[in-house]
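The chain below stands alone, shown as structure tokens; this is the form predicted alone.
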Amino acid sequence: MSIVTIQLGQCGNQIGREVFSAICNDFHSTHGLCYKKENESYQEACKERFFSEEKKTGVPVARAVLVDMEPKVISQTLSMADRSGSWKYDHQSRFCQKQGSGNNWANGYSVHGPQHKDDIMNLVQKEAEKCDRLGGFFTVMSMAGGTGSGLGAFVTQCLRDAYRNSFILNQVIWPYGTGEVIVQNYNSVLTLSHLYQSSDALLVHENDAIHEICAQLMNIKQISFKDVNQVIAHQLGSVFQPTRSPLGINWQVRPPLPGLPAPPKPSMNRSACFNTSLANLVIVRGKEVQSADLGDFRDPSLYTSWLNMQDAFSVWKTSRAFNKYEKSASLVSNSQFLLKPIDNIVGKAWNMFASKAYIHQYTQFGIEEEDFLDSFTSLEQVITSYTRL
């Protein structure tokens, strides 16, 4: 099955270029540690879900959509994926303008969205009716900015209206705590709670925990955010690399019904810190898969009461290896991870709101302050949510 990316904004554009170049490379290359029968149905796989092919040269072509209010990205990250060589956009699935959003949600997602609708809407139609079996809908934007947010989550909730049945997958880069975007909390909180009412998941990248990979773990001096971008880009790209599962994760969690007992939760040493989790996958790829030990994460103390093992914890396997690992192990949790940031960006968001700051530069794009608070109410209810799992 086939996945259609929708690319936004400045930070939207460059992950994703960085996303399919991850892809590409690990497609092209060779690790002799699985059959060759099972590499070219991995490489077969992964050109269905995200490639087409050009018929006259055939140079894959990356199934994306490229949307900014600025040319000049775009333009960039055009001509990057040209000069690789080894794949590249279709040139007629990018749509900018010449003004920016001006790092305002409100102006994505009030002027822009409305205004460029249908010819958005078109390119994402015409690259999904090239797919045979379409898969969903993969989504990269930033939360801080106004074009990746804004306009991204207008963008999503037009994709849940035309598109019903396809699942849809949006992924977020949270900005850094020290702020890159004054009203930065304002822009993430709007656009969370917009998502979480039109998207079926939202996978979550913080710039700070990533710099943090940069800086200790790669030991990189001067970290740029392409050095950020490349690392986001190989997470996801071990993700959504082709195993033996199906397409797809299960993400409808699901409380039991009223009435029925939930299982009891044994108990366990509340002295370790952890976060309780609703549902994890790891993905497990390259040599002795069949081997790795993933015992504990099948500690039901890991998981809320209302939730079988069976329905919580998954497992996908593959010998065939990722890029340049031999072995690699990817996790991807719906937990309690992510309450003290959200609660954190709501507190600060608020604290502005409650002073009226900057009010005035989302009012005047049709945002009123009763928008803020239905997104406030929205998060608090998440945040309550997932304090009691």
Contents of the next structure:
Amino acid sequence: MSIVTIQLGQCGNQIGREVFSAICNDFHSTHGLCYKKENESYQEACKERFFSEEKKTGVPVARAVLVDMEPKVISQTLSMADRSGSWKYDHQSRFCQKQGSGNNWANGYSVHGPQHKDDIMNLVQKEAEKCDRLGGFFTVMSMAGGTGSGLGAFVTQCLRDAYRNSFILNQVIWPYGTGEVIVQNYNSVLTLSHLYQSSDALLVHENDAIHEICAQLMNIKQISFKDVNQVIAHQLGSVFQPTRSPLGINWQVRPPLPGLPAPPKPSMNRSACFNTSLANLVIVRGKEVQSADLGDFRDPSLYTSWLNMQDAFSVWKTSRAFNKYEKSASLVSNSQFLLKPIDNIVGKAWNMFASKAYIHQYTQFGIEEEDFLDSFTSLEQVITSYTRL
Amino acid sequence: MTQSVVIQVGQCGNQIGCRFWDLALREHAAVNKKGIYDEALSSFFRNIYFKFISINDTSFEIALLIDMEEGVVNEILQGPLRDVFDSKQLITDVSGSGNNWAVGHKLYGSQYREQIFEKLRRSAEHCDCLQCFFIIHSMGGGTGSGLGTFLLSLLEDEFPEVYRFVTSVYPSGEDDVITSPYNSVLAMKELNEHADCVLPIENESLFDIVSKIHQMTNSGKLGSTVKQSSLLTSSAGGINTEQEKPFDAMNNIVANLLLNLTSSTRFEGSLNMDLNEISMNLVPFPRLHYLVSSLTPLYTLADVNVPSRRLDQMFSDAFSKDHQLIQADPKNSLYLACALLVRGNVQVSDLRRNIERLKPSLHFVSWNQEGWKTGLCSVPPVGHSHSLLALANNTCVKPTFIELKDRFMRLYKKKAHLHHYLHIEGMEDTYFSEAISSLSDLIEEYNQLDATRGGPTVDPPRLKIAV
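Structure of the form predicted together with the partner chain, given the form predicted alone:
Entire complex below, previous chain first.
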């Protein structure tokens, strides 16, 4: 079963490449203590999921569409993949323009979207047709800029329209709290409210949180975006790589699903939980997985009262180690943990909106004040729903 | 890759422009050792053949040189950069504008409109994707000020989707052109209405920077270890090997400003910052588009290993008055927005660390408390391992404008020299009254924002959802 990845904007393309790189490295790494046969089926599944094969050379070709409104990042992405020698992108599977979106969500959504819809969806269709069995779509984008966020929201809508029954998972990067982009809160509010209408699940990574991981857990002194992206890629890989569950990736999640995978460490210590969960998924890989004690995760007090424990908690296991970690665990969680960040962003955006700052930049591309209000309303509803879990 | 067209108008504009092209070539030569025309170059240059070592083969560039008296442009054409410019990209007249905005704007404007438009159209045709016009001029004279601003409305009409970034040199208090307040205020109205972004420059600031560098390099302490080519004021390594002219050092600073501003468009980086992003993030309200710029470092020591302490110093310097290109005090005024464009081996953690460190001492407007726009470009400027350009939209420009208004009123009340302007065809008294009114409105907008500072911030109540 295959997944088609759509990389949008600078962030999406930079992270996307790291993800394929991490998956490819894992594919080639040792199989730890699992049986050779299991390793072989792992590799088969992984390859099928993310890569097709170049006919002449047998080199794995990522099942991906690269989209950006300016050419520099995609050029870099393509050549870095080529240089790796172990995998590559299909150079035809890219769509570029020249000017960028100027960090303007309205430009990405209302101008670039409709203008380039056909070209982009054609590329997606080509990739989809290469798959024997299409499992779904995975988009990688940031919320803060113009292309990933605005065009990303538009493309997600198009995917939903064109592939009604397919699963759509959006990887959304939450920007640093103290700005990478001044209008990032506007762009984030507009993105999230639109994604909610078309996406099945939103997988969230916060730059601040990943930055902390790099600093505290990995002791990196001068943290670069490359470091941040590699951590994100590692986490995504640890979730997406095959497990022994018969269904492969279990797409039965409650929509929508904002979640944050915890860092893969063997320790299962969970200190007192504060956030109520709707659903949790734990993935364990490597040595002694069968004996891993996951009882703590089944504590009913972690979950909202109106859900059945069977539905709320799932475990996937494989004794095949991931990326040289003898043991690793990942947690994907749909819980209240994201309440504070969303509330924060909505608060700051609302503050700015009240003074009408920057609005003229959006209205000139067709996003009016009413559109902003709709988005704010939509997110306040999400916040209320999660608060009442 | 997008392209930009540089339009240099008047004596000041052309002298700065000349330094810009010299340093731009130097920068690309340093990055592109084989001297092959590449994508990065294509943002400012188009070419047929291009060699860095000998400028024998023709190399054209996307520039338009305009002056209403021939001296400066002729000098450029006879100088070492002569092959860089295509003679079709010039517009000159003979007698100059006599430091009269009306002559530049009304007389030469209408006379040369067709010709200018024709050449612009041709420049634009050579561009794959034209993103921005850079206009370089001074405010105090006649051609740069009058004809330069005439161009703005022409550009807005004919190329509405292309950004208009203006680098304006404002006159100082002791300017020897008596009518410079008139010229400047008349020009301001055009900048208010037709420019997307204005980078005001003041000669006093440039002069102070030159003096500071001079002092540091000649003080004996650091003299021998400073890399000559790294001086913000230096022309070393450029094509121009003749003796430096008096304003060259100061003009090099402005040239470096433009190079840094466009670096992320021309070179790769982990977080690109394009020109349209600068306009998007730094202009919260259409008319408040005046940006205070500061550049660091002013020079680099020859010692290659740079501990992060020195990196942090670079960030601190960007917020010190010594490095600004206008005389203003942003730390004691209100920030509406701030952008940091870093070049070289600097990573996101360095950025974050320094933003956290500097934030507490800066006052941001209530609705933009964390209003930072950041960019990381991998390629540093010539002679440096890293550099920083800070652009601030800050109410500290207000005093400059108020002073300009005062100087204008002192003349206007006495009707001094008005007849020179009014006898130009098409020029009326309303131009003056509308111009001063436009400036007053602008000052008032800044006043209102300043008034919000310091008061208790009450967040507007959020939407309530019916359950």
